[in-house]
Each structure stands twice: as C-alpha cells, then as structure tokens.
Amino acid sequence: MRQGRPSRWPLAGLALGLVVVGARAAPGAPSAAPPDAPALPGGGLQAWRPAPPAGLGLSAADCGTCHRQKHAAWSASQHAGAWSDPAFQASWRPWPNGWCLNCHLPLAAQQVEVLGGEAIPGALHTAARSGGALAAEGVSCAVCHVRDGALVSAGAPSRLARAAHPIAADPALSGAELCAACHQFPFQNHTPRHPFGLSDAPLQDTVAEWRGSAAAVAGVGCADCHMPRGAHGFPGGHDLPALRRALSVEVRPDGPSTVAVRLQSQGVGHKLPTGDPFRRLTVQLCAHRLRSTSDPCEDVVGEAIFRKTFEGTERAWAVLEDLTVPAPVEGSVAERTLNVPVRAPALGWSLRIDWLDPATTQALPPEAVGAVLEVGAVEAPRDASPRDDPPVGR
C-alpha cells in the first residue's frame, strides 16, 4: 500500500490481521511503562501485575481448590482461551504484536512466561514461545480478583471467605468499566513502520454501544447477561444457543431480481456483530430450500454481509461503513435491513456467524471458524398466494 493513499477494506480484509487490544489502564495496574516501552498515549493499557496474598499464587489452579463450581465454568470459557485458543495464535503468530498480549496474556508474569521480559506495544516479538502453566489460564482469576495483597469480590463477602484469605468488596466488579479494558478501545494506527499510536477510530466499540442502549437506560449491565447469577462461563460472540435467541431472520423479495434480507435483534444491549472487527453475520440466498444447518447452500445466488468496513493508510484507520444491527434503544426496534441484488430466484437462505479473517483459517478445523446459525426459506411475495414452505431448521 503507498503512503497516504487510502484504501477500503471489509473485515476480512484488514491489514491489521489480528485481534488488537488496550486502550485502558488496567484496574490495579501501574500507571508507569516498562523501561524499554515507549509511552502510550491516551492511557493504553499495560500488563497487570497484581500482588497476590501471602500464601496464594497467581494461577487459577490455587482458586479452584475451593471455588470447582466457578473454576470449572471458567475453564470452557472463552476467557480461559486467550492466549491457547488456536484461532488467536494462528492469528497472532504471523504478526506478534506485542500490544495484543495485554488483553490476551495480561499478567506480566504470564507474559514473562512466553517472552522472556514484558509486552511492548507495536513491538513485533518474534522469539515468542508457547508459554507455561500460567500462559495457558489467559484471562485468569487474578487479573478480576486480585488487588494490592488482597482479593475483591463484587458483593459482601462471606465470613468463610473472610477467614480463607485477605478480601474486600468493590462493586466496580461487576461494572462496565472493569470490561472496557478489554472491550472497548481504538485502533492502533500502523506499526512497526510508523511510531506506536492509537488511532480515532474504535476497533472495539462494545461497551460505548451498551452506553446507549435501552439496556443501560434499564440498568441492565455486562455482568447482567455474560455472567447470569455470578456464573463464570462468559457466554458471548461464541455462544451459538445465545445468538440464535439474539436475533430474528426476514428474507423476502423486494422486485424481480432483488431480496430484501432483515436482520432483528432481540434485546442484545450492544450491535450484533460486536466485538472483534472480522466478525460478520452473513445471509446467504440459496437457488434451492435448505432443511436444516447442516444442508450447505451449495448454489448461492446473492448474500448479506453485517459488519464494519475499514478504510486505511499507512498511519490511521477509520470506520467506512457500518452495517451492524444496531443496538436497542428506547421506544425502537434494533433492526437492519440489506437489499440484496440476486443472479436467480432465491428459494432458501442460511444464516452463519463468522468470527475469523479468512486469511487466517485455512489451517483450522471449521468449528474454529464460524457456524451456521439458522436456515429457512425465503418468503412469498406479497402479493402471491401462500405456499407450502419447509420449516425453519436448526
């Protein structure tokens, strides 16, 4: 790409290539770079290094002596696969950022683990290793729990945990801002031909869209939906039972060589897609009725595509368009409709939630890439008699 020529890209196109993360200071996390970081402007986060007390480690193994229930919910979680999760390496290898490792390998300790000494935003660490038993827990107990020589908890805490261990309460725990950290932060602008620098632009925008939402309004928080009753599973993007409930499918024709696709979201309290910037929602038309998820949509004769697009430079990004359902708001339906031109009559359409950049899947198994969601038949036209369409398959 020259220099300061703009270029569009989907989100499967971006030359980022990965997942980038910070753009917080970290709860309990000191406010001074490490001595060879350069600074990071706006506040980008830093690794965590919380102190643990007397007698507790900073595995999450040492917490499930006690707490199985959570541990074990923790453990399949999304969270407890940062740094494993195959689809994050095989993204992450080829660009090492090191900025990505303060969200995905938070704790100093554990970065020390993979690369000898600390993170360094915009840094390429190419001698990176697999890490050890630390690296693998990825967002672990530690990086929520732990806090000057003491851990905290959302509510009051018993008197059993009192007499286990130092503990206070802070019930910023369980607010938005403690998710922001990871969930809500811009771009980085290009590296490492151009100095570290966060750009305008948000890549993740999560916790600004439930700001205002009707969610917020009814003081639904973050916790509220990912983590119901204290539960420590995080069910989120990946959570294929939840983004079925999440969203309604409409698809009909609108003209003789164009479908109307509309996509409803079901009290979400942020856009769907959200998140990571390659995640997209897309509809595919079918020449031919599909029964269930597993009947592939072999002849695809137009699709709708829900996501952001990105136009770069050599120095910044900025969002070009957004066609993400957006969230709800009071007194509105969050809804989105695409009007798709199509080569031939669409009979049948499938609905799939893709998380990756294409560029990085071919090495992985399909269940790491994406799934299908719903399938269905496309509606008669309006003014068409009623036909006998096959039910709307799972």
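If you're wondering where the values come from, they're calculated on a predicted model, not measured in any experiment. Numbering follows the first chain given and starts at 1. In this text, the rigid core denotes the largest set of C-alpha atoms whose superposition between the two forms falls within 1.5 Å. What changes on going to the form predicted together with heme C (HEC):
- After superposing the rigid core, the Cα of Arg315 is displaced by 2 Å or more between these two forms.
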The other form holds:
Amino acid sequence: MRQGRPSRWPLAGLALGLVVVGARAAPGAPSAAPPDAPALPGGGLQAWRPAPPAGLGLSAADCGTCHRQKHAAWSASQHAGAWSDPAFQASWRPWPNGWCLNCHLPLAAQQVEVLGGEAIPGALHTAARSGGALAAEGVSCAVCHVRDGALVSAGAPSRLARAAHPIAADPALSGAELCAACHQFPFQNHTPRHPFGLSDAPLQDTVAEWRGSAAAVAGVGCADCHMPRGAHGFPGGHDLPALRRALSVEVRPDGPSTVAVRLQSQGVGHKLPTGDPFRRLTVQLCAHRLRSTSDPCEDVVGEAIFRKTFEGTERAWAVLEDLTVPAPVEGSVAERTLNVPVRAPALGWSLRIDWLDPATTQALPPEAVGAVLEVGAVEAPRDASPRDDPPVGR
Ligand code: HEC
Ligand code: HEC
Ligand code: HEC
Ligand code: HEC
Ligand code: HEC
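Shown: the form predicted alone; wanted: the form predicted together with heme C (HEC):
After this comes the whole thing, all chains and molecules, with the earlier chain placed first.
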C-alpha cells in the first residue's frame, strides 16, 4: 500500500511564486476572491467581515456577559481554540499560509490583530504575531451570528431577544451551508499563472458525505447532531465519550495469518473519520490481552488503519484509497472491514484516534495528538467449535 502524504502545502507551490509577506506588508483585501464568491466565503478564500451589530462589539466576551451558558460551552469547543490551539499553531507556524486563517481565524478584525492586515491565501505571513483578545476567540459568535451589522437567529426572534438587541431571523443559520463554508473545501492548486488557486479534489468532504447519507434524506442536519437542543459545545472527533458511543469494533481471525477488523459507526451523518485528512482510527492487534485503555500494546502484530490516503502534485490531487467507515445510506449503522496480515497470533486489540499530521506532533503532549478509545479481546475464529475454544467476550 502506498502511503500518500496529504501535504497541505504541496512543496512545488514554493517554486511557483508563493509570496512571503511580513505583517506590515499585508494589504487590505485578498485579490484571490473570485468575482462569483458565494454569500458566505467558502474554501477559505476570503476573511469574514461582518460590521458589528449596533451597541455590541464583535467579541464573544460581549455576548458572554448575557449568554453565559452558550459562552461557556463554546469556550470549551474546538471552534474557540481554532487559532490559539497548540495543535493548529504547530502545523501553521512552519508554513504560515494566509489561506488557513480564513477558517481558523475568520474575522478580518481578528486577522488585523495578528497580521496588521487581512490574510492573503497563498501568501506566507512569516511575521504573524499571536494577537489579542479577538484573535484568542477563533471561530467566535460573530462568525455565525452577525450579518450586515445585525444579529441573526435561526427562527423568528422572541420578544425578549428583540428587546435585548437588534436581531433578525435567518433560516440559513441552521442549514448545512453555514458549516459548508469551512467544512467542505478542496486542495490548493498552484499554477504558474495562478500562484494560488483551488483544485477539484476535496481536502475536507464532510458536507458532501452528509448529502448522500440516510441522515440527510431524513432531514437530519449538522446542527441536529452537533448542537442538540441548541448546545454550543460542537462535540466532534475530540469528544472521546461521544466517539465511543459512535463506534464499535469486532476483531476475529480470518485465516492462518489474517485478522478481520470490523469497525462499525452508529448515528453518524458522514464518513468516520471525516474532516481533516490526517485524522485516522487505528486498531492495533497485540500478541497479548489488554486490560484497560492505559495498558500499552507491548507487542504489535498487525494494524488496521481507517483513513483516506492522498497523492498529488501542486496541480492535481486525488484520493488514493478511502478506508474510512462510510456514511450510513440506510438506517443509522455503517461498517468497514479490513483484513490485515498478522506476524503472530493476536489476542488483544486497542482502538485509537489520531487527530494530527505526525510531522507536526513532536512538540505536543501525547494527549493533544490522539487517545485510546477502547480495548478488547480477539474473538474465536468463525469456524471454531465452541467446545475446543470458547469465544472470548470483550
Ligand atoms: C459555528 C457557528 C456558531 C457559533 C460559533 C456560535 N453559534 Fe450560536 N447558533 C448557531 C446555530 C447554527 C444556531 C441555531 C441552532 C439550531 O438550529 O438549533 C445557534 C443558536 C444560538 C442561540 C439561540 C438559542 C438556542 O438555544 O437555540 C443563541 C442565543 C446563540 N446561538 C448564541 C451564541 C453565542 C453567544 C455564541 C458565542 C459564545 C454563539 N452562539 C456561537 C451557530 C453558532
Ligand atoms: C445585554 C444582554 C445581551 C447581550 C450582550 C447579547 N444578548 Fe443575545 N439575547 C439576550 C436576551 C435576553 C435574549 C432572549 C433570551 C435568550 O434567548 O436567551 C437573547 C437572544 C439571542 C438569540 C436568540 C434569539 C431568540 O429568539 O431567542 C441570539 C442568536 C443571540 N441572542 C445572539 C447574541 C450574540 C451573538 C451576542 C453577541 C454579539 C448577543 N446575543 C449579546 C441578551 C443579550
Ligand atoms: C468559519 C469557519 C467555520 C464554520 C462556519 C464552522 N466551523 Fe466547525 N470548525 C472550524 C474549524 C477551523 C474547526 C477546527 C478547529 C481546531 O481544532 O483547530 C472546526 C471544528 C468543528 C468541530 C469539532 C471537530 C473535532 O474534531 O472535534 C465540529 C463538530 C464542527 N466544527 C461542527 C460545525 C458545524 C455543525 C458548523 C455549522 C453549524 C460549523 N462547524 C461551522 C471552522 C468552522
Ligand atoms: C446523524 C448525526 C450526524 C450528522 C447529521 C452530522 N454529524 Fe458530524 N459527527 C457525528 C458523530 C456521532 C460524530 C463522532 C463524534 C462525536 O459524536 O462527537 C461526528 C463527527 C464529526 C466531526 C469530527 C471529525 C472526525 O472524524 O474526527 C466533524 C468535523 C463533524 N462531525 C462535522 C459535521 C458536519 C459539518 C455535518 C453536516 C454536514 C455533520 N457533522 C453532520 C454525527 C453527525
Ligand atoms: C476552508 C476552511 C479551512 C482551511 C482553509 C483550513 N482549515 Fe484546518 N480545519 C478546518 C476544519 C473545518 C477543521 C476541523 C475538521 C475536523 O475536525 O476533522 C480543521 C482542522 C485542522 C486541524 C486539526 C486541529 C485539531 O486540533 O484536531 C489542523 C492542525 C488544521 N486544520 C490546520 C490547518 C492548516 C495548517 C491550514 C492551512 C494550510 C488549514 N488548516 C486550512 C478548516 C480549514
């Protein structure tokens, strides 16, 4: 199996004229925005620049003075850490492409704190500072809730809400389009004539995966699963209890030196893993039993990795192999089985999630890189007579 390295910054792009800009040199508006840019900036081509609503600033802290619960839940979410998070910083600092910031630090006002101007897709913002109070808020309330100087709410605003601040209804708020502006986008594509462009190959494909799923057909959208009862914690791949509920594993010998590893997802509206291309779920097969998730696999005899691999040059990218658990297209359960070679009999297994590009994780604590979700015992082969070898439960 060839292992495609889904580099976010195809190196050849360098030779094709990526611009290096210092903080002072960053001009106002990015020139890469196509004339037919969608109402919401997609693909990270533009910064988001809502005018602040009358009487309120753009800061989440302002909203938090009244919306305490929403603010507390959002503060603990990946959205709030989208810029300040050490995992993002570790991958961005070595190659500080302005493109990344339009999703991870989306407000133009936040970018000014960090760059002195707005992010330019394709440009290397080598003099970026860490920024102030606005930048520390990452994907903040105003990104989703402020349009043209007014607050927006998914339904008709209550009287209480109208009394508190100017606010209008925008049903688009609870649709997938809002999420798609950042959760659906292609690889970069650099050509001599266009030093920064986007290709046709999806880098994150979550919204397209959802469109073909049973959930989408049943009218269950991103917010229904990720914002139950309006909650703002946005649980996802970093929510270990939620992942444990969504996944189950079955491991069984499938021949003299092969083991079948079946991973099942439940109640998911897209592939798993989805989103960032470095994300992967690994079932390690061990020569011994494991008692708990903190028990290390001392003798790894084989491995099943559920992920996508990519390959490409600066011109064209493609998925080489897609070994993720597919989105359920009927009912709520989907599964993928990988048959993996083992160099010795396997007795135990562990399932772990890894979030990041291994090349960026050296300086990070292990808990920022990934986590073991579950351990179990390898079951008896299907044809084993129960009298010879009773199946081992997990
Ligand atoms: C990533 C986008 C996003 C961010 C960031 C966000 N919201 Fe929301 N918010 C939504 C969506 C979508 C809804 C509608 C949810 C639904 O349809 O159930 C919503 C609903 C609400 C509601 C309506 C009441 C309710 O219980 O449903 C309030 C109040 C609110 N948000 C406040 C905030 C505040 C305050 C912040 C920042 C601390 C914030 N939001 C950050 C997307 C966001
Ligand atoms: C002075 C207090 C105050 C501030 C500051 C404030 N809000 Fe509100 N907001 C309210 C009250 C009160 C309501 C109505 C009750 C509720 O939904 O919590 C409300 C309702 C809302 C709603 C839901 C509309 C509805 O019909 O219930 C949204 C969305 C919202 N606010 C977003 C924001 C955002 C985003 C900010 C920051 C830019 C913000 N609010 C700042 C007091 C405030
Ligand atoms: C302005 C861009 C933007 C928008 C709009 C946006 N997101 Fe996100 N979202 C991000 C970024 C960036 C991250 C990753 C932050 C990090 O970890 O560095 C993220 C992370 C998440 C995660 C957590 C993933 C994990 O691995 O834990 C979930 C779930 C999520 N978003 C759901 C949504 C939903 C649902 C919507 C629409 C209501 C939405 N997002 C809208 C940019 C956005
Ligand atoms: C039927 C429910 C459902 C729907 C619909 C759904 N998701 Fe998810 N999503 C999940 C579950 C379950 C997980 C696994 C982890 C968790 O629950 O926290 C997940 C994980 C994620 C992650 C983490 C990525 C990873 O693999 O680590 C992101 C990002 C995400 N969803 C975004 C979205 C977006 C954007 C949409 C809409 C296009 C959406 N989801 C629709 C249930 C759903
Ligand atoms: C079009 C929007 C967009 C652009 C552009 C973008 N990202 Fe992201 N990024 C996201 C979203 C959405 C997620 C969350 C997906 C998930 O949870 O799987 C994410 C997740 C990540 C994560 C994982 C964070 C974690 O803690 O798990 C890293 C690291 C990251 N991005 C770095 C970058 C870098 C570096 C660039 C530029 C080369 C970049 N991103 C460009 C939207 C974007």
